[in-house]
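Given next, in structure tokens, is a single chain: the form predicted on its own.
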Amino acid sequence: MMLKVFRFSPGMEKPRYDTFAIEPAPGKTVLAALFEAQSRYDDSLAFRYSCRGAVCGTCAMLINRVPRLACRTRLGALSAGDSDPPHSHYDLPHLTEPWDKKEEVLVEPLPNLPVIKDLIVDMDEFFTRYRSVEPVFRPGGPDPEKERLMTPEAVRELERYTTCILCAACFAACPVNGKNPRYTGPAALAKLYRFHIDPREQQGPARLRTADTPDGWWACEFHTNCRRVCPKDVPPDKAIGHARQELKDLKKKETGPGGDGA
């Protein structure tokens, strides 16, 4: 099997690709074919990794044109072609290599990102996107005895956004993102929409407010592309579509009857 991986270092012209011939072994990931490069071929080839150092989502990648998880991603998976989650067009502008599906594994920097050195791309954007939203817990009312109590079913919906692990796969296929530099992202209105409907808050519409922007809730287009290449199963798609629900009934109920609520 060949590995056929994005190259670019600060003062190159132009990236290149460079293939690399992987022993092929059940259950190896992407990222032990990297490392493998890595050893036999090429010292230099550059990537994040932080498995089993408590930062899941450091290796997301693109890989045959998808953001995935190369900790993940199995290169038996991608050759039989049952690992390809459907999505909707991004922009790849200096992604444009072409390569044989059926004996190579193509592996590429995130879009949406700058590259700073082969597969490393730079993520203060998503970070500060991230950080824009103020993704901090503010409890509401007086301190409790003991704990802060949630019923079982708020818990659950909870869950459904809790899990996220920052990884930016989201970011890399938003369309969105690709062409709207002030888009808050999908990550970080994930996160707001979480703390928004956690019952121990208590503070009403005011996280909602916090992205009642152009450029956040309003700026996305449905493209669905995040929920489906998201490791963890998080639906930011779903978190918008309510949020601005609640905001366009809260509009309605400010304005009154007969009001322009839109």
Contents of the next structure:
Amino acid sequence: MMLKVFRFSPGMEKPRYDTFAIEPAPGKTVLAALFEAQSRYDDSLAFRYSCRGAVCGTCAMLINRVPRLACRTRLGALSAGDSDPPHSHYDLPHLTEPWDKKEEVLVEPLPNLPVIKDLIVDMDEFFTRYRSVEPVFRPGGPDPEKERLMTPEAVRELERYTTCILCAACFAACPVNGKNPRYTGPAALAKLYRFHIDPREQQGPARLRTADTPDGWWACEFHTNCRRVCPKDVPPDKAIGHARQELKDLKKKETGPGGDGA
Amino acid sequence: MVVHRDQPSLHHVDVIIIGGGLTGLRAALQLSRAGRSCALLSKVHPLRSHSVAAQGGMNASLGNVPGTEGATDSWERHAYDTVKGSDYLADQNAVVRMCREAPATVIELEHMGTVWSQLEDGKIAQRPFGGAGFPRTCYAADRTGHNILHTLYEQVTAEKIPVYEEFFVTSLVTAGGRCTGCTALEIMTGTIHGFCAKATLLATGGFGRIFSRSTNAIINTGDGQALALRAGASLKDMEFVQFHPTSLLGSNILISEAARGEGGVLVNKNGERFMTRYAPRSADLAPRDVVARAIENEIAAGRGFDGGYVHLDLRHIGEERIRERLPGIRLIAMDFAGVDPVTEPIPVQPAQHYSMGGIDVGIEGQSGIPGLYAAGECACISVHGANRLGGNSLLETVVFGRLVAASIIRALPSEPVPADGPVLSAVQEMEAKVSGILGKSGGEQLFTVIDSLKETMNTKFGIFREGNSMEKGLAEISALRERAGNISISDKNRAANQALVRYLELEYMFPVAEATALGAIQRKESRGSHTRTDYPARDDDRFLFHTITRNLNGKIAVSSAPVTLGMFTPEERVY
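Alt. form predicted together with the partner chain, vs. the form predicted on its own above:
Now the complete complex, all chains and molecules, led by this one.
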């Protein structure tokens, strides 16, 4: 099994690709293979890691041109025939390196974010958008003495979005993020929606209006890549769809049935 | 207003917080809301901290779920379970403080926006956990750490608290016997920064990764404990290392105790529910030390499966409940072992999980060095003693993140403003040291030495320990330390040099490993997680004390300190 890895350091004119031979072992993950390459062949190989259990969101990268967590992606599953990418096609004009799909696993940094070194990207752009939706709980009234009550159903709906680990796989898979650098992006919009539907907030439409802009809810083109690459099954496209519908309904109400009412 | 002549790499704040997990974030909030400036330094983005991986929950005597025969829970019952679980080594004043603060802490997190799992009546749900006499563990499915960490990070972000992400702390600076700041390597650029502060709080988590088999994140290398030791502070009870009974075979990723709390059972290769033999009353919900030893015994007696594991069977719980209460566990089992717990048992084995010991601090979180504080897993305020109960570690992080920050706030007015000089010279020293490391060539392989050290800790200081074997282990650690002096790394760049970070981490791992080894060798008894095959009984007459380790003339010296008893008198632990 060969690991073909994107290499880049500041000062290089263009990236190169290195190929490392990896000992096959059942269940071996791409992250384990990267550690093997780093310790056996080249200790300058750079990639982020932390939990190795698919909960911390650190190691998202492009594996066979699909954004995934390196720690939960098994080499065996890839070489056994990594069928068509789970997402709709999107252009990655800067990534043209061919690879042998039978013998090699291709590992590259997440697109739509600047590369710092090898597989490490600068996440600032991603977290700037996260901050732009003001992701902090704003209670609808003064704190009660005990907990605010919530129905299990409300919690279930919230949990679809609170499970997001902010790994940026969706951001990297989104064709709109690729062409519109101002687009808020799926993760941040899903986060915004999570606060909007929190029954403890009672902000009315205020949260929705934070992204009621051409580069917010309305920039999405529903490629649904975000949901399909999400390692936690978060559906940002659904959040965006609901948000748009609610905003449309609001506008209808405000303008009245006549269309242009004061 | 004080005007600082801030150089790009020299920073001035009231308080430095080292570590961006639950403790560090909660402390930062407290300090910021009190109008104190702080800098939070973390070697990873705070959301990548190991706190995020905590699955099971947080204990608090909310009493939302009635106990057997309609009994109501109380902080006293929580304290009793905690002290008994600790095998009476916990300091009872610290336990009382934590358990009294627990309900308000869970509620406070809800008020900040944490989504807890709910009962039908809308209150926060609670479930049974090992060693607890009550369904006391509040949870957010099996993603409790994730939910709380994201909440606290959201709060810290809204407060605009400066977070220095991917800053690896390289030394604590002391002047005139006080801690006056630290130096840190900005990993992505290779720049060494200096931080001057009146107080420094260590919140760096545990040291699980000095063991080859650990549930911990790869980043948990004991940095804070080593920094404190080097600065002249003491460590406490380092030999008490928790081995979690159920880690996934192979990757050793945690399979939460919640799996047993929800009804999962351990089964050996003969299909026997063996825990009833070891803990007749609590069975699978006995404390972790008891269950981990039982599994190891079963494996040693030939009743485990080939490859050294047993089964954790959840099938009878049913698909609906597994999907609802244990969705993360199901995903982990499917992703990393190819097993769906709805239809197949999960292969599990014990693995290092938690560090009960840590930086020796008093009830206010103060170390022996003025200006230096510690809280959370890196500290030993001693709420866990010889064995921690599940659900008490998340509780400790948030309770003491807040309380220790509050004690720092009280102390700040009388703390002197530190001079820049010592920090500036420490920055220069660190510059020279890094150049030295990068200048070396030939010699030992970094990763070989790391792996050997971890293997030694695992085989010689694991669940079952024995005097001669541990002495050999200690000698191996010393020999590896010698070899480590000849390590060179090939990457000579300053920026994003992960080999350099691993090298510096290894330097931290050695003293932490030695302190653990020395503590384990001198404690000639079995208590909680520390099991000596050559001294199988607890010995309160000789060993009901804390182990203290500190640097003395370049060597680690071992001494002892009394345990604070109180409401509960030591008795035999039966489950």
